[in-house]
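Listed next as structure tokens is one chain, alone, in the form predicted on its own.
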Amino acid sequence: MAALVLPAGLLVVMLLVAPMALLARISLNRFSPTELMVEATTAENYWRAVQDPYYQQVLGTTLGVALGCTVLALALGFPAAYWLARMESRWKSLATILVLFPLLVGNVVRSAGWMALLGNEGAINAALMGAGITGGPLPLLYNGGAVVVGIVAVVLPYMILTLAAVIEGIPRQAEEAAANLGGRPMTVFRRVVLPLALPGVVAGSVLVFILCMNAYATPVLLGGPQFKMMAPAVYDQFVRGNNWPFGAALAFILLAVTLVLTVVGSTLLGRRYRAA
């Protein structure tokens, strides 16, 4: 059995563990404007990132966007997942393909599509001005709202498919029994469907939250230069500032915050599931 796991384990070590270990070592070096990176063993990059109000604000923005997108994706994805899971017609396979279809398009292409819709001369503003509803273009692009819309559109298929896989395992007879006992639709959902679907809620929320925390292309294209999240900030330090030690420290701070919040959220929802 160990021999079967060994190739995959070696691949993970080479492609994930080794680069992460190298990045951790780089984060402890010092940055020099002349030498770019000076070998050292110091935590000053982490202290600078933690104490700098700018990066505190960037991290807070990232957390707010990730949490908001996760909640919004869950609220939009649950009804669609329930409908998909309970579908019994021959069109179910086609519906599943349609849910998967957006994943075939890259994030940059999808963000460009949203730019065409939300720009000052985009389709939405053109329709509003053409109908006489607004006298000028609305600022729909290059703000937090555009970023949230773009990220939710990216992560929604993951939430729907994760929830649908769990809801399919819930016996339909449980809902019918609750309805026969006088339960209203919302009561059946709250007392029967939602508790049994909590594993899917946990898995989907964790997956979506991680994707949102590490979003790059969508915040850059839809948020504009003034809207900053952690992933673009890490990129700026590596590519534009050539400050690899500080960029590596930012990357590990993002990783640590994501892991801690993921574990805490999963634990709390898991306890809720066991109690239910």
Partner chain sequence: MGSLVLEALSKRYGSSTAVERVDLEVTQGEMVALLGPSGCGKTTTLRMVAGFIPPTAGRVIIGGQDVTHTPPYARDTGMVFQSYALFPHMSVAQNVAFGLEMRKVGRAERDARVMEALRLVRLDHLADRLPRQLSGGQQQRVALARALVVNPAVFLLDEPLSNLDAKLRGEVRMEIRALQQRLGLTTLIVTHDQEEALTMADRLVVMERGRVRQVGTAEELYEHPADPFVAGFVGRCNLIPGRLEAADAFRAESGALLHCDSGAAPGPAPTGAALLALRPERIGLAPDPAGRARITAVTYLGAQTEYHVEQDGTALLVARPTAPLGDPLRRLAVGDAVVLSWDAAAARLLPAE
Given for the second form:
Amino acid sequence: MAALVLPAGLLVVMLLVAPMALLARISLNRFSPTELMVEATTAENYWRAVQDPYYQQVLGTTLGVALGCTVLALALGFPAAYWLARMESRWKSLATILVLFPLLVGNVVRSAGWMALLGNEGAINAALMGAGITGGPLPLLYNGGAVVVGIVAVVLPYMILTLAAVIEGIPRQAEEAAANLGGRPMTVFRRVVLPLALPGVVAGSVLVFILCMNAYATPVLLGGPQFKMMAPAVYDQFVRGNNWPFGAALAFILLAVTLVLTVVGSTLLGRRYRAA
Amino acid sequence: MLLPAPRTLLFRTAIGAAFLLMLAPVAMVMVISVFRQEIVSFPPPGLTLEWYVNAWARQEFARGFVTSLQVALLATAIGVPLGTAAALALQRSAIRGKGALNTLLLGPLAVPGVVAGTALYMFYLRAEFWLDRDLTATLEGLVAAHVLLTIPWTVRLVSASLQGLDRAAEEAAANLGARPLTVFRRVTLPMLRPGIVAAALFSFIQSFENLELTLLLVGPGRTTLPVAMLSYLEFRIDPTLAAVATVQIVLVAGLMLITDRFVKLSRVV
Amino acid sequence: MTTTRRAALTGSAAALASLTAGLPGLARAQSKQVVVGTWGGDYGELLRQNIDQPLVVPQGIEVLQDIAVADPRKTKLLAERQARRGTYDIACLSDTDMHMVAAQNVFEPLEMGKLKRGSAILPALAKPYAVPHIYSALVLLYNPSKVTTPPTGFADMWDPKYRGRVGFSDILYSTNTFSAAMAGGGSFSDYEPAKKKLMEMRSLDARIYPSNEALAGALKSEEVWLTPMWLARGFMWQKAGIPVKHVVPKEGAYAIVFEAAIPKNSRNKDNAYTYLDAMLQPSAQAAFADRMGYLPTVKDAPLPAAIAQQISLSEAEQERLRAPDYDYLLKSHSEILDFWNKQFKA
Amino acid sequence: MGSLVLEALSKRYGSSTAVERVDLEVTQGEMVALLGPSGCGKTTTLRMVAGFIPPTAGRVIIGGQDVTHTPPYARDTGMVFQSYALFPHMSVAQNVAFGLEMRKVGRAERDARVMEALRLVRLDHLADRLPRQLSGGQQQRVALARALVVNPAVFLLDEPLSNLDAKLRGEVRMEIRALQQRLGLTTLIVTHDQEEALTMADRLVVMERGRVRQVGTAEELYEHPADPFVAGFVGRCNLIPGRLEAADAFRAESGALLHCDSGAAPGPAPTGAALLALRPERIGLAPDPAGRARITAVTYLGAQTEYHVEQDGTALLVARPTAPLGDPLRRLAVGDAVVLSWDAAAARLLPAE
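Previous: the form predicted on its own; requested now: the form predicted in complex with its partner chain:
Starting with the chain above, the whole complex follows.
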């Protein structure tokens, strides 16, 4: 029985752990504009990344966007998940499909859709100007707001499906009992559904937070040039700057920050759950 | 049944906003695919189907679609059984270090696709040198990378399914004389079916739409659809991409509706 | 029940088999193949229509295009330089990228004996490691209805009356920095003055767009009026109805050359030479000029007069045109990128 | 406290009917049981009273107020769920306090009433436990306390005992009844267990396929069932198909002639196909070698002994108090011939379905 874990485990070791170890080794090398990579054992790439105010700011932006998007996805996704989980009609399949299928339409395509909506010549600005509400186009695209909207749209299905699975496991009678005891709908929701769905909130938030921290296509396409998040910065170093050691160091910093926050966050939330 | 469901405006607004956010960009892409001008602006000067003709004429999209489909199906076919086996071992056996193993198997989820893709590409190059065998730009190399995407989702979803499983049915089967493998095949597996279908669905999705992990691993004549789309963007600016995406959206929606006829998606995920 | 399940199993096994069949058969070691690493979109399509199909395939050579944007292909070439077998037989890159990659000893020095069309190449564009395929010039694009006095050089972008009306494409950071350097009295080998000029431009509310496409959209909506850009792009944009005209800046500018080279670890070098020859055929060159507005790199390519007039350069204009200082760019590339990202855009 | 009135209460799902025109009045302090097989509509009726299901037609009136369109949280009913539906994330005390919080009862009073309610169900020592740390019986009592602490106008019990073992069930049944009577609670209880209904309720409502078959006290239902369904569902009953031949003679389908008193029941005697209802314990039985009836099975049940008997092709169940040792009845065995006897008035004629 225990041996069944081996094939998958070995595969992950071979295709993820070993490559990451190689990348860790590369992160200790030195970059040279003419020779690209020079063998070395130095922590200077990490040191440089940590000290550089530019990358501090990029990391700060990434954290801010990831936290904001996670909170927003939770706020918007929970009601939708509850609605989906408690739906009984034949429309439930349709609603599920509507949640699932944006996932199959890649981030590039969805970003193109946002551009057509938010651009200066996009649908929203055209409508606003057509109705005479604004004189000129509003700067909706190429800023942090557009990225947040785009990322929230990308991660919402994950949040909704994770939450809905947990909410479906909450006995309806617990809600009925609360209503029977005089709890108004919002009270029942706050006092009974929400605490019982906390494991789902933790699971969904952790998943979504990681996805946000690692977002690549959406910030590149919707954020505009002045807006930088970590994953695109890493890619830039690898592919645009050909500075593999520094790119690798940035990658590990991103990974470390994500993991530490994930563990801390879920432990705190988990403790609250046990206490409650 | 009537539910004590919150029907406040706030609640309804949130649901509406969630669906709007998820669906508006997709709908928008479909709309601009028939705009006549090359650079999209509203309102359009006219409508046309020429982008569909152009999309069809470009081999890279049809080929990309086939490659993506092929890679996604293979990665799912390999990753789901492996992930299911691993989930069984994690949930049912008494091995030590389950927590660490679980973290390992969910690991691919936590590593940014750009990072994993670059690391894997460099690793493949080293491995090619040792093995004297092509890995980058091969179907095997691409599928292996995508299996990496499918494993964490399978472990996650099948584990959840296993935790919710009533073991009495398995005990009943054993009591009726079924050997462990028969119990698994005739009782456990059918009861896990919703979890496995969900795992397969998510695995397929993760592989099919993946861009970041794939960027450096695609090769001549073997480019996936998302990479082909990104590449097209660099030299062209017309709504051909929107046309390709619309065709993809229609195909995907059709596929899901058909799937739903056989396996109720609402009961699976 | 059992039979149907078994039938279904065999069915899916067969489906799996058919999935894996066929494609691995495109083994790349075959001698009758050539793998071309190139851009997608129009570039790849024009290669296919004017080189692959009419010129290379009839010689019994199968052409496989590996389509990707330039950066990952550049990364691949660099990463694979020690591999015994590379991905590409032909690598297409812009001249600056090509020089940077060539400096890492990636490419085969061209054997002129194997290159039949070698003698037709414009001498100014010849390189030891690559053949030039098409070229264009860096120009200043402007909206003639908004910028009523036609600009003469890069420095005009700093005119305060165009505050907020100058746009830059983010991916052309190096070119943009060059234009600033030239406006600030720098040279092909000295971008230092760009720093001051770019910061000035920053306070003039310059707009930066993530891609050339986004910039095109902004030019179309007349959100911005001026931008340094390739002449060929300007030509394409004009065809797409964007209101732009161009001027070759008086400070001087460089040409961009799209080049093709053979990596040392190419598997099919003979086919690669055949392909390079095909790229230099007059018919192929004319097609790229017609469709994309790039200039031929061979002496004997005939251009239709109407197109020639739009994209060709006068003698005076050609005099202001030079090749970039590749070595300088190679050394300063990361510094230029850093300044652009961290100071100018911040 | 108040009375509960249901007026022509109906619930239809599309074309299928769950509850059809139920009329019922539960007076102040009365306990009424909704009894019937699963799927008869009794739970749907209860949930309409609680407000979880909107009725298709009809009215629910609590304490003289029409609450048909009042949401559940504003109805002032106290419900005990079959699964107890305790809040798993709250302690026992928090569970019980929930309803008081909703009613904005002040902290001090709330704590006092919670402890009082917990003392009532003898769980005050477990106030800080979580529900999952309690036994099934304890959980059930928490659910009771939680519903009672708010002094509901109507007390609703949905199969409250079905998750308890047999011994506990008997005890809790008495406890609930005692509480209900002591507090004077207007109570509606749903059960499929006739013994539970008979022992606890003042009146019973027998339902079948969404309709009320008969309403009455335990005795009324037992002695005067309105139809064969009620006769068969409340207590056990021999139901013999046949027709009335004379005012005191019933011809069973098997051909046997059984005596009866067609005038004992109110209303005209049924003509044509009918059923003769005969309670097993109303049949006398004596060993007689010349008897036309044969014993096919004997079951010793301690206080009672049951005999399965066949007479002229008609199978009958007879229940007698177990006779003392030495009595000839004690020696009866399978195959023995016996004579059956009953009071003509004990044999009720019912219309065939």
